[in-house]
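Just the one chain here, laid out as structure tokens, in the form predicted alone.
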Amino acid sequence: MAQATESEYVTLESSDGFQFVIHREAAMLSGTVKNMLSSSGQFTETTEGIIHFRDIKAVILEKVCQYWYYKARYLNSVTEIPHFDIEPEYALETLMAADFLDIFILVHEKLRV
């Protein structure tokens, strides 16, 4: 199998089985996913490109995936950014994954819940 670093796309996969594959380089804005697939050694994450969240259900991941995408394409961005909306009933479970995956939210992004 290719080595990880190769791939244009990581595999992520909730705690309920489902799988989401989405570009390194968004995946790559969490502190946390950042380490697990540069580290040196021949850990999973890093040889296969798969990381498994044990703690993570597929609703919250699917959030937290278009967080990135939303964050990578306002980055920089001089114009006006649109709210980024967060439903009521998953807020809180959506913020304890940010910080275990130490994704960082800018002042100047507009969260909606």
Second form
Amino acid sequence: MAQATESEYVTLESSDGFQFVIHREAAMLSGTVKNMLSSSGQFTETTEGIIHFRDIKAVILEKVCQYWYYKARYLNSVTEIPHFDIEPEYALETLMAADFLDIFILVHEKLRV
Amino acid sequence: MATLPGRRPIRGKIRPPSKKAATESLFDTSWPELASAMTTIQQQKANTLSFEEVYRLGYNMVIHKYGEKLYLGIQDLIEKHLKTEAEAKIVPVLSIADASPAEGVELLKAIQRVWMHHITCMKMIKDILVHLDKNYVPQTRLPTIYDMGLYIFRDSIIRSSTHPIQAHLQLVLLNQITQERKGDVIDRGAVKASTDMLLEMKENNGTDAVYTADFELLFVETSREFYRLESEDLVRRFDPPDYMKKVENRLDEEKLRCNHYLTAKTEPKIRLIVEQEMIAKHLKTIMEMENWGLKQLLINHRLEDLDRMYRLFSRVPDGAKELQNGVAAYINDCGKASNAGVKASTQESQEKGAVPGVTVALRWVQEVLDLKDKFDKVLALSFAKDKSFETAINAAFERFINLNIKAPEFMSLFIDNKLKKEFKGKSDDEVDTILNKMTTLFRFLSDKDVFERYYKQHLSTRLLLGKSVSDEVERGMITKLKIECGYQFTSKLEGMFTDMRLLPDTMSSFKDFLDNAIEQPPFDLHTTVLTSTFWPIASTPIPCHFPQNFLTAIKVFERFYTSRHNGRKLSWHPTMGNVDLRATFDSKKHELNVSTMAAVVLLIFNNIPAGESVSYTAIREETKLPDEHLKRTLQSVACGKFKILVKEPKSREIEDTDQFTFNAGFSEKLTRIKIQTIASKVETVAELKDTKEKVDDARNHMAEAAIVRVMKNRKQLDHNNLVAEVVAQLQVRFNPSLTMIKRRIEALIEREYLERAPGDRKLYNYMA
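Here we have the form predicted alone; I need the corresponding form predicted together with its partner chain.
What follows is the entire complex, opening with the chain shown before.
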């Protein structure tokens, strides 16, 4: 069995078939992703290293990925933190995705819609 | 919000109502899917599932308000699953456990397997249904999914109402422990896994482990029974030392057991059981056992066993107290034996008509010291220097020491003996240890003033006769007493030293004085000038008629002394000095060193023609010495080792009708002979009475002084408080009796130092 746990990256697939290959560490900022990859049950996600989000469109997933990297970059940073912009037309869907993925995107003070 | 007008329609598209229609059937379609996923997990085939898929199902159900249905559904699912598990995997093993206790481990293992699997499943289910835990559970105060899983396990397997799993599990666990207690090797791992499981499961309140109710209570009870039987058996079969070793082993074992496969929380409970059953219930039996009970251990100095006894007994309430009482009783017995020894030898010597010797005193003190040494060691090595034991031991010593009314005298005699003889050639350290020990014994004395009186007596003899081994040691002892009792106690003793220190000075000025004096004493005069209040001497010297040349010498010295110290009065005591006489016998000349009184007696014979005898009454007439002193003096020169006088008739005692002749035929190898008067010894009954009177007198004085001190300070005080304060002041020196204090108060009222307050007879006023 190909142990994806050893890989530094993880592949996320959107409902419309786009794939995002991102750092495992960044993706683990989501509680849901973290559970998927580290649960004791050896689910298909763990073995294959691909997570298929059937409810999240590519535009939104891209935004989420951007946010993960933004968060990872400025976590514990002492320098000035720039704003993270979300286009209003995607705002609601992004928030729903955030809830599904268990990310506390809402409470981020630098968030600008 | 700065947005472009053109973008508004996009927002309108994502309105919630559009989904509502779809949700009607959401549960009905999603639930079977989710349920089958759960079953897959329980079948250990999770790797065929997509986490995202299952999670999404659960997530959607929760956000569409199917939380309750989902929760109940899952609960039902798990319950059913566990019931089948129990029937398939655990119930068949129950009969094995019934058949043979040794096979019981199989049951433990079976339960363990189901448990482990269940835990793993629950962890996955919890991860998947995380949304349920976060959004549904908090509103309802239900247990989280994972906890719910543990409760179901508890209720449908451990406490199953259909299968007697609980009883079997308990039985197996207890059997295993009993087997290990009996020395068998058991599968600790299996037991530990089971207890861990019971610890993991909680009661409905979420904090108390099932372990407490389902196992610990039973364990503690059966252990009590086990140890009750065992201790009864062991006490019968083993000596206390061996029994105590076994108890100690048991305590260690139980502690290890708790650490290894029970829980640390059980340790104090099981320890209490062992302590109660094995120690507390058998305290008396262990201590009073004929063979190797406390007494034998003490006699044989079994420090290690005593230490074990101390450690074990201290664990239980009253244990230490019992042991202390036992030890104190033993000390009391030993002390009583010593005291009885003293009494016996005193009686014996009294029957013979002799005065009880110093040896009795020395032996008694040595016995007490040895006993104290022994218990110091026991205290340090066996009782961990426990303060309460120290107090108990000291109290016991105090009790029996003060039962011997001669204790103060004996102790002083002991020190006297040491300072006169035995300290010769000893190192400073050795001397110091002995003196320190004596100081400790001194601390036990209640009649410290009586001791002071004797000590003064003995010290004065040592100083005047120059018998002390070293001045430094003497001072060292005084310092120790001073530390114990304060300046007041030793001021007179120190005064004695001051007098002795001034002596060489006085004598050298006397020599200078004589160089210029017209009148010279007829012989070399050496005078010791003493301050009468410091020394234990009667204020009026005993009457003695000195020969003429003595009187001449006295006159010369008095002239010298009054010229230097105006207004001081000298009185001459023949009891304490000594004289060198040159005596001519038939064969050769001897130099005799005798007491002043003996010299006075012997000089009479200068005026008697050789060979003629002098009667006792004549000597008494000539010297004016009181009978008691004269008899003792004559005894030393006529009945002792060196017979300078011959007594007629020959006997040991001097009678009024005796005749004395100068023994011209006396011969001895040595030229210089020292004739000693009878040395310090234990007092006779008459002397004892005399001392007691003096002591009582001194005590009355001290009590009155204390009363006046208190009243002067307070001006007005009621009876009880006055007595209390006076007792506090006097206790350092002796134990005052209340009647004595009352009598002193009355005496002071009579002499108008105090008066009763008018109106209130219990109140005293100080009269300035």
